[in-house]
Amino acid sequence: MIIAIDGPAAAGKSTIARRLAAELGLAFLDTGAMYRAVAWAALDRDVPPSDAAGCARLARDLDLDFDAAGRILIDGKPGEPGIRSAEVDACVSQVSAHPEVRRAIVPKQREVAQRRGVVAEGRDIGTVVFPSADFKFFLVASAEERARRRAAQIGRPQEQAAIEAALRRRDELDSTRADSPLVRADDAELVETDGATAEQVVDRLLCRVRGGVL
């Protein structure tokens, strides 16, 4: 079984996907972490995020996999917390927008899924990576709510306004890029998460997957 969860940055995709995978006994595939790994490697190796060829070369050459808990491994070494840095946040949209990078990463994502059933989250999972997924969900929340969650997650509530501005910029970049833009698949079910806890959202998705009504 393949379950695709798409949506904008900080919509709760990773948390929901990870918990849903655990409930269903599937692997959690954090596709965004793979692009973050490329961005992290570009910064680490002084490859400009604007260098499409250089970033694509990294994307092809990096050995990307996941541990049992769904955390990314970069050339066999833990990618956390490096891939979650503010520096990576600032350039990952630019790196992931390069068509050559996406062409290198998508086969790696499909390779992971071939090993076992997955719950995959990202921005083009239901449209590009797994267009024939068994279930597709598109998680959304207001920019204000997403900024509040992210600020609380990193323990910096005073930075909520700045985080919201950054999220809005990233939404614009992700939804307008030429290759694999952030867009809801025609057959993806829209899930509004404003005001809902992670447990409530997971319960809704579980109900749908197990044959109930969303």
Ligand code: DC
The other form holds:
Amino acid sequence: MIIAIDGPAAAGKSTIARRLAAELGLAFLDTGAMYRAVAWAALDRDVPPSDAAGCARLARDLDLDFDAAGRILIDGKPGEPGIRSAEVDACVSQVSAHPEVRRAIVPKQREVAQRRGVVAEGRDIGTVVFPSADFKFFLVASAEERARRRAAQIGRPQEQAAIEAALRRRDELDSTRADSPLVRADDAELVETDGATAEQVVDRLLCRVRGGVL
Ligand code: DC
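The form predicted on its own done, now the form predicted together with this ligand:
Once more the chain from above appears, this time first in line as the rest of the complex follows.
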């Protein structure tokens, strides 16, 4: 079974997808972590984020895999927490917008899913990576709520305004790129998460997947 969860930055996709995968006995596939790994390696090796060919080479050559808990391994080493840095946040949208990078990464995502069923989360899962997914959800929350959650998560509530500005910028870049932009698939169910706990959202999705009525 393949479940696709898309949506803007910090909409809670990872938390929800991880819990849903655990409930259903599926693997959790964090596709954003793969683009973050490429951006991290570009910074590490002085490849400019604007260099499409250089970034694509990294995307092709890096060995990207996941440990049993769904955390990314880059050439066999843990990618966390390096891939979550502010420097990676600032350039990952540019790196992931290169069509050559996406051409290298998407087959790797499909390969992981071939091994076992997945709950995959990202921006283009329901539209491009797994257009025939069994279930598709598009998670949204206001930019203010997403920034508030993210600031609380990293323990820096005083940075909420700066975090919101960075999220908005990333959403703008991710939604307006030519290749595989962030957009809701026609057949994806819109899930508003403002004011909802992660548990409530997971219950709603589980209910849908198990054939219950919302
Ligand atoms: O989900 P995230 O914030 O970790 O994703 C990081 C970036 O990777 C995001 O800003 C855009 C890109 N991305 C993408 O282009 N396609 C995906 N399926 C997942 C992420």
